[in-house]
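Have a look below at one chain only, the form predicted alone, in structure tokens format.
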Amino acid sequence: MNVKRFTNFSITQATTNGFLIGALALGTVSLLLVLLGISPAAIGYALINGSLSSWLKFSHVLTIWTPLLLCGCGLLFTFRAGLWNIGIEGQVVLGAIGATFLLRQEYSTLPPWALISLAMFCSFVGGALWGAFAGVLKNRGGVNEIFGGLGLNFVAQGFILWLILGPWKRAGIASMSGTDLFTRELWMFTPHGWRVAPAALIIGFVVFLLTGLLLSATRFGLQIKAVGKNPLAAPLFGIRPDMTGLCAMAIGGGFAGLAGGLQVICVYHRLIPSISSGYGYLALLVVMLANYKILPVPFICLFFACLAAGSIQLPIVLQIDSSLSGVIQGACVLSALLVHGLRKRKKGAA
């Protein structure tokens, strides 16, 4: 089978795969809607009303799909060494940290757009480390990165309670609502009639791009492919398994806590209890409906920040919880592996 054939034959069956899983996904959902006596065409219409209906409802989407695609993106790098990074909440929250750290310095000769830039680098920074950490606690002690990425995140949460109900609390008050707001000139800056910034879009962007660049060109990819495929055999080739997992961690980290510090800079302008948004998890998700694929993942970020977005409506129009939209992510992911699954019996079985 020559490139051509071989390419045309991925496309097709990934466009087959993607139907039958939307087909699955939207079946098993308006199937539970009916018999709960919702009808699923109201449903989408609030949601598709709540998310697309206008630039600026869709530039809300934006604030969401950026970083969740960042996210995702650290996410592959995890996946493809064979670790399950769970701990990617913890290093989100770290990151917002490490920019709110920045923010509040007393830098009066430095100008607002280096001091953001700086926030971000030092999100990046903190994100690393706390994913870093978790590769180590594996490495070292022997901890399930599972265990250990769960374990750092309640100790993110704890840590960030600590610093706004502590030393970063507001002014004369603790308060579980955040740190105080920045002062505009150091909020990442977002035109009239946006919701998004413009900087943050190009972050998410080129993170895609380097993501796919690292992973499909480079010899660190290979070697973290390896790793995933076979970490008895990477040896043999000089690979070390230990330290791929953990740059592979480390990166995966740094651009969740690049996400973090796009909460702080763009989103609240302070560092709140919620800061992650649960967006790391939600990546989760979104990197296992792409089969840990590249090429899907803004695509299933979009979709799924249209639901998140569009289910603020659905309380309002409809009196029906927005929760339901983590329902249809699910019904999604569940689908996802359902479809893959039977397909890779059935290459095993032939």
Given for the second form:
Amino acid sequence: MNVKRFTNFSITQATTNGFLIGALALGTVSLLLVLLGISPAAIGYALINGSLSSWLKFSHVLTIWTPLLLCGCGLLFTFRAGLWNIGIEGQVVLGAIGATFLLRQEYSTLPPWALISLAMFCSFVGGALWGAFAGVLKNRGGVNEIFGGLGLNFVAQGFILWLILGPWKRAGIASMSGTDLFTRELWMFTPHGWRVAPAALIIGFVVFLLTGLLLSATRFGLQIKAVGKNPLAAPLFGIRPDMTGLCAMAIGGGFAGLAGGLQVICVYHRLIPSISSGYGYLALLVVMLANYKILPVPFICLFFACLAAGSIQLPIVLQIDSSLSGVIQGACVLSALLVHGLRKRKKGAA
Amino acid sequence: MEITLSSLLAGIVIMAAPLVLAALGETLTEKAGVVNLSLDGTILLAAMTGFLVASKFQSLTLGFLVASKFQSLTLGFLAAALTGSGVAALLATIGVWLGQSQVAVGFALTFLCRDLAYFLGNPYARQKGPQLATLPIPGLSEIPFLGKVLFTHSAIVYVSFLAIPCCYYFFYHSRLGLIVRSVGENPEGCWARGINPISVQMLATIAGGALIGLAGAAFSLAVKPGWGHPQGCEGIGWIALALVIFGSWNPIRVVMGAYFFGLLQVLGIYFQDSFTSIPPQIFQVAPFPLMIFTLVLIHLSRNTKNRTIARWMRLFSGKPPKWIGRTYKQS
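I have the form predicted alone already, so could you send the form predicted together with its partner chain?
Following is the full complex, with the preceding chain placed first.
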């Protein structure tokens, strides 16, 4: 009886919190727009029109949703383990590099589907290694994962630039616009009238289910949670916090790497300097807005993806900079932090 | 193009000026035990507001009063410092007073401020605005070599010079600096001595934010004048953050790191013509491997048993404030 009442209570509170956060964030942004003499309704219409009005537009939203969801799933592992994996951006980049590395090899004997699968595997390995590197730096080198990860992001950025302008440059001329396009057979299959590859969506779904299952229904998930909640008590149950954290970093990095692989194989079909499109950082905001819970992540990813896709039209339709979508996203996360903080304070005072 | 040593050094001094201000602001924040991760966005937002206010006031005539260029620029810098403080105040409210994760708040603020700057500044992009003139100091600028390197710059560069001894004095020779440092090391002890750690942390964060804001205006009104998308100062905030660690929370070493990075940037510009194979972006990322390397050194120097190695490594490493990034909860 008590348990039931408790769960009911927390669900109502989560809903109230959600409403509060949404009202606070959208209210603030609307107020800002009104002060600037822009109609919030027109913006809202343009954002919805640009993201949901046709299947073609919605499938573009899904091309953003998939990598965002993959990164979000990866971050759920590291946050559970009490780690702030800010290095996810670099892990996406390394995943993209891994996929490109495989697709650049000349395997005439292998069929394209095998090559694409291998490339996805390589992207997972690339991201996982970069994530594990940050983990090793933390365990062995005493480098906090936030500063180590941040540093490795920039190292990855330097690495991808060097590859694009150096060893992997276009035939004849090195350019910031990226490497040569892959041949058509190496693009992931996308039906006519779609922007998103169905296989990418399936990968997204599978990874999300796997994340939910691993984190909430396995011994490994429990170990990660134990380390995150209390790294000092975990060893008493025979759990090694450093190794568990390292595993979480590797898995998180691997999923982020998959996102990078999809960017190469499905979206750009080549390696470009801004291959990650900032999805790693955006996914951090998603998981923070989800209050580090699993279930809201895909929905928030969809919301953020709609904003990102819908805002592309803003400069043309309303002569407004497309960074407005980032303002809305940031306002949502900041409101969430504020609302949760106020709740915590109230609870502490009571 | 002829490169003289004095013009090279003068270039470094200019390039490093905003970095010195931002890194000192972050040092002040972190010494009090707070991590302000919003640096990169704050600098951009402050650069935008500084440019906006300065150019608005330049064309504004209040009745018979015509705002002079000096006044409009001063207002621009003031607005930028206020912006920096405002963002820092928000961070301090949620991250210190409400006890949410400082890293989370700072991270969200970075992106919010960056996008807000691009969004609000969009109508003013690529417009002509006022710019700080160089102000050679009479007498001092005539010294043969040093005069050209140190005393023929704009006012904000001199401010960055002045900030260094001021910060050093504040941290190590003033009572207030001692309080800030002790809050960063042991807030519980401070509470017992009758100091409210939360107020000190919030004030230090806000003051540090003002310095960070000045760094933003230093970009848009002096070093890389103008506003646009991109402005050209993107990424500097992360570098300043790395420099604080690279300088192991010691203001003098942090500043030396800033000048070292200025050297890298200037060399990048000069070498662009002679070494076309090295993309200039490589110089941009150089501080980060160095930062990681420093952190590893700090760790190793603490754990090594070899005394000579330990002694040598201690030259490069220092301790972070003990309470850094954690939330102090009054019990």
